[in-house]
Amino acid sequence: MNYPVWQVAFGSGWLIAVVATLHVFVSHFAIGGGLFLVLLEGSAHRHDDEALRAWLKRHSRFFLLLTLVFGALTGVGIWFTIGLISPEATGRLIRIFVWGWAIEWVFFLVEILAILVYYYAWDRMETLTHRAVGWTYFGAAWASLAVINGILAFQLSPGAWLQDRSLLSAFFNPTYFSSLAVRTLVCLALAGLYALASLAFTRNGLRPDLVKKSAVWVAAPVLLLPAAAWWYLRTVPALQKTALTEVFYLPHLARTVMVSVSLLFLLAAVAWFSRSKWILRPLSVLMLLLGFAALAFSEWTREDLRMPFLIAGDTYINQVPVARLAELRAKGILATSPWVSAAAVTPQNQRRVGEELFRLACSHCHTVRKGLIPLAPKMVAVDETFAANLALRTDQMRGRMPPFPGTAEEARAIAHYLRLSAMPVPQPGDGASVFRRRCGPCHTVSGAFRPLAKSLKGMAESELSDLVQNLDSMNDKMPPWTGTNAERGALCAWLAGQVKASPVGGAP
């Protein structure tokens, strides 16, 4: 809570995701594409192929403009967005990896100078020297990736750093080598994807031999990616790995990545036989879109695996350091943040203070009415007391949320603000709807996240009703029941039927 908050209307998560994915899609091509250029230049030299050399020169111009201009702009965009949206975590990463960042900037400078020399010296430098410049570019680009990968992998799996605070422990963390293998294969596949597009839209005639080579650059890494992804998942810490079953949309994202990768392999095989630009052009565009989709969904999955942390075990997604959580919960956000304009919650300022507290504690993942995971619509059919009790128990809810870093009065202020922001619409009172509103945030009936069927097996409606009425007396992690008697009756009748019909509950 040491920084003001830049609140993005449609959700800061979307802004970071778009900017970062666009940058990764180009920056990874900058690595694989550099290797592609220098290897094919060697082939052109060995076979005295002037036509291939001419195409490589044109391709290197496209490569230079895309990677140096667009890549650099989106790279700056990442720093701009994370610095404003996640200043606490950004500051932590800068302090922990200050020497890593310095080394990466040296590699980046070498990379820029090398690609400029490589492009402008095509007809001014001997072939062997020119290729040496190309190898220098690729080496610096891949080394830059190796450094950045250590920092990104650290956020998910800090490993021994949490105990020894060593730079080497932070950098060579449990997922470092596996994630580097995945990213290297992605770099190679992207080189092939961009090459196919470049060949398809060139003004000269289509060379089938180059199309085949480019298709191989796509197919071979894609064929190896499942093994690298399996290795990566094996190295992900167990606590983060549970998100694949606890967060309902992560399996869907993982399946989308697998489908996209499989289609890429099949389309690369089709591209191998392409002899016409009119076939290759839509095919190459489709392959680029599939590659972008696979990369975007895999990056989103990787980011969500570390929830509720920005740095696993060290800093929560809402900028709260784990070491300061107890202090914040005891003193409250108002007493510890200089960015809130009130010293205490009062009936007169409850709504205004609730809005400011929402910005500090919730807006990193949520919006109010529209955008990324809006909260006000979920407040429509629940009372303020129940909403405040949910806010106090965010770490018990589905979606791997961080603990609420404030007091009960501050939780009530946020609930008050969200309730006033909700648009009143009629809500059904059937048992399924009541369960979704009052139980669904933390439980499933027989699903993966805190299923109830096993513990409720054999209970009659009257027993379920007594249980619901006394939830908080049995478990202090449960909010007290604040619904109406009609809602409780509908909920218990529905629950009894669901438990009876579920495989865990056992059918008569």
Contents of the next structure:
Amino acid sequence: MNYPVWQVAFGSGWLIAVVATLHVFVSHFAIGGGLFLVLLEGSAHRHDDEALRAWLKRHSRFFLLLTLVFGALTGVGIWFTIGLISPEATGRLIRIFVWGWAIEWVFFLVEILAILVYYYAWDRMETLTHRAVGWTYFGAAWASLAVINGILAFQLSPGAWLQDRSLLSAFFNPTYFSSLAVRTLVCLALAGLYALASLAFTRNGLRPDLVKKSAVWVAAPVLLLPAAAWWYLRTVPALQKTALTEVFYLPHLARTVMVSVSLLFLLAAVAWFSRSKWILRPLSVLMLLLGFAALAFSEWTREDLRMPFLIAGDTYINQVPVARLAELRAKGILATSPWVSAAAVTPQNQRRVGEELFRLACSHCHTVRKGLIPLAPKMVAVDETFAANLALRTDQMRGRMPPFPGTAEEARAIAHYLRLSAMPVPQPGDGASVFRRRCGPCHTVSGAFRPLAKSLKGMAESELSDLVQNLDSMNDKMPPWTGTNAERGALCAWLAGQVKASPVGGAP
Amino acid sequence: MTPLFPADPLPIPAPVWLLKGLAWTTLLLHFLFMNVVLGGSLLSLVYCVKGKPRHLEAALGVARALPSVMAYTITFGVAPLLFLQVLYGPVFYTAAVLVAPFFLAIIPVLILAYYLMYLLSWRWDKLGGARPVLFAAVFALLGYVGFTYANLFTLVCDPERFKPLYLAAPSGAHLNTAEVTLLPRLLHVLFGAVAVAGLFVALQGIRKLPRDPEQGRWQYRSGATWFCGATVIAMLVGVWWLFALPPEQRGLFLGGSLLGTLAFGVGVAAALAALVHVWLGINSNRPGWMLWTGVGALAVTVLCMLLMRDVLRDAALAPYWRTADLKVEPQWGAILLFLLLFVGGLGFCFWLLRLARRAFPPPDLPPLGSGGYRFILPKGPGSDGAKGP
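The structure above corresponds to the form predicted on its own; please provide the structure of the form predicted in complex with the partner chain.
Starting with the chain above, the whole complex follows.
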């Protein structure tokens, strides 16, 4: 709560996602593509293959334009974006890793000069020297990946740093090597993907041998990727890995990645056999799209594994340092943040303050009405007390949310504001809907997330009714029942039926 | 009331002087490169409009160089921003949030400008009448970037206004156009950029002397004249800027702060020295030498300006944020590694530059020496060598 939160239309999450994915897709190519160029230049030299050299020269022009301009600037763009959206975490990362970034910058300096010299001096140097320049480029580019990878991996798995605060533990954290392996393979595969497209769209005739080579550049790393991904998942801390079962769409996302990667392999095999530009053109575009999708979804998965943190175990996504949570919950946001207009909630300022608090505590993942996970429609569907109780218990609900970083009055102000931001619509009174509104945020009947069927098995409807009436006395994590009696009746009738029908509940 | 920028419990991993030193060094290079791209696009626009072959030749020289200079403008811009975030993190991030959409728009704007530069550089022959339009577009886009940064960094010095601005519009659609020093600041930078670009054109002229004395000589004179004219105007605007500052801040450069006063004095002196050298160079028999000392003096000026900027900022921020109060726990191991790699990296850069020089050798005509005299001196009445831009 040390920083103002920038309010972005439709939520800030999409902004980071767009900038980061575009950058990753180009910057990984910038590394693999460099290796591709020098290796093939060597082959052209050995076989005295002028045509290949000519193509490489053209390819390197495209490479330069894409990586030096778009790749480099979107990299700066990510940095601008995270600074705006997550200043607290960015500031902390920079304080820990400024020398990491400084070292990456040195590599970047060399990388840029090397690629410029490499491109401009194609026909003006001996092949050996020219290739040495190319190797310098690739070495520097990969080294900068090896540095930045440490910082990215740290966010997911800070490991021993949480205790010892040593830079070495922070950098060589549990997922460092496994994610470096994954990223390196991605670099290589992308080099092949871009090369195929570049071959397919060149004005000269198609060179089947080059197509084959490029197809192998795609297929070989893609073949190794599952093993690397498995290693990576093994190194992800157990706590973060629970997301895979808790977040309902993550398994689908992971499956989509696997399917796209397998398809890529198959299509690479098809490309290997293609002799015609008219096949290779749509094929290479399709493969680029698939590669993009696989990359975007796996980055998304990685981000979700990290939730609700920006630096796991250290800083929450809503800019609350874990170390300050207790203080914030005791004193409240209003008393500790300069970025609000009042020091306490009053009936008069409740709505305005509620808006400010929502922005500070929730707007990183939620919008009010439109965009990413809008909250007003959900809040207006229940009474204000229940809504406030939900806001206070964000860490108990689905969605891997950070704990609410304020007081009960502040949670109520948020609920109040949100409920005033949507038109109330009559809510259906059937049991299933009541469950979705009043239990659904924290339970499923027999799903993966905190299922009820097992503990409710064998209960009569009247017993259930008693239980629901006294939820808050069962444990303090549950809000008291504040619905109507009619809702309770419908809920219990429906729940009893569901529990009976579910495999766990139905068995005697 | 709660402090605007609560101290962060995490220490900063290097002594303040080291971070500042690195920030200044890299920022100096950034400013020099930036001036070439910003001023260069404007100067080339003027040349293209004038349209004589020698004008176009000079503009082409700038166009060829723009993309690579841009690459280094960006690289040397990233580094000081990094160190700045360590030193002034909370103040900087907060101010950035206040201008967020404008700040973020810098990225697409730069990408566009950069591609236009490549277009100019690689498709010069096919562009014809589109050249001035493209130069104007590049200049406008880069101007936007400079304008936004000027807004951001003047805002940084004024934390008093952060909270009301934020609460008025959390979507960050603020610029700092109410700031009275903004206009002189922008104009000062603009004329400074034209001056540096003039110098750049003159340097390219020197390089052309052996192969094409006519063009080289003309380019030298034209570039140097632009340099001198723009420098004089920039100095006058600088005086305006100085007097637009609130008295207590102006006082910093007139005795209030040792570093500020020194930087001011040396900066002005170095600017005058650069002016005189480049001016004398026009009719000197050693123009190259005169020009390079001019460049050296100019670099000193820019360094001084940058220090003044720093003094100003620290003074304005003193009630809110003092770098001296930062908790410091240097990561000496990492610092050493950085320095080693930095030296190694510079080694690689020198190697690459040497390769590049060898790949693009200057035409092998007799070295300039006193021969330059012949090319540079006006050939007496009737010659066209004496004409300015």
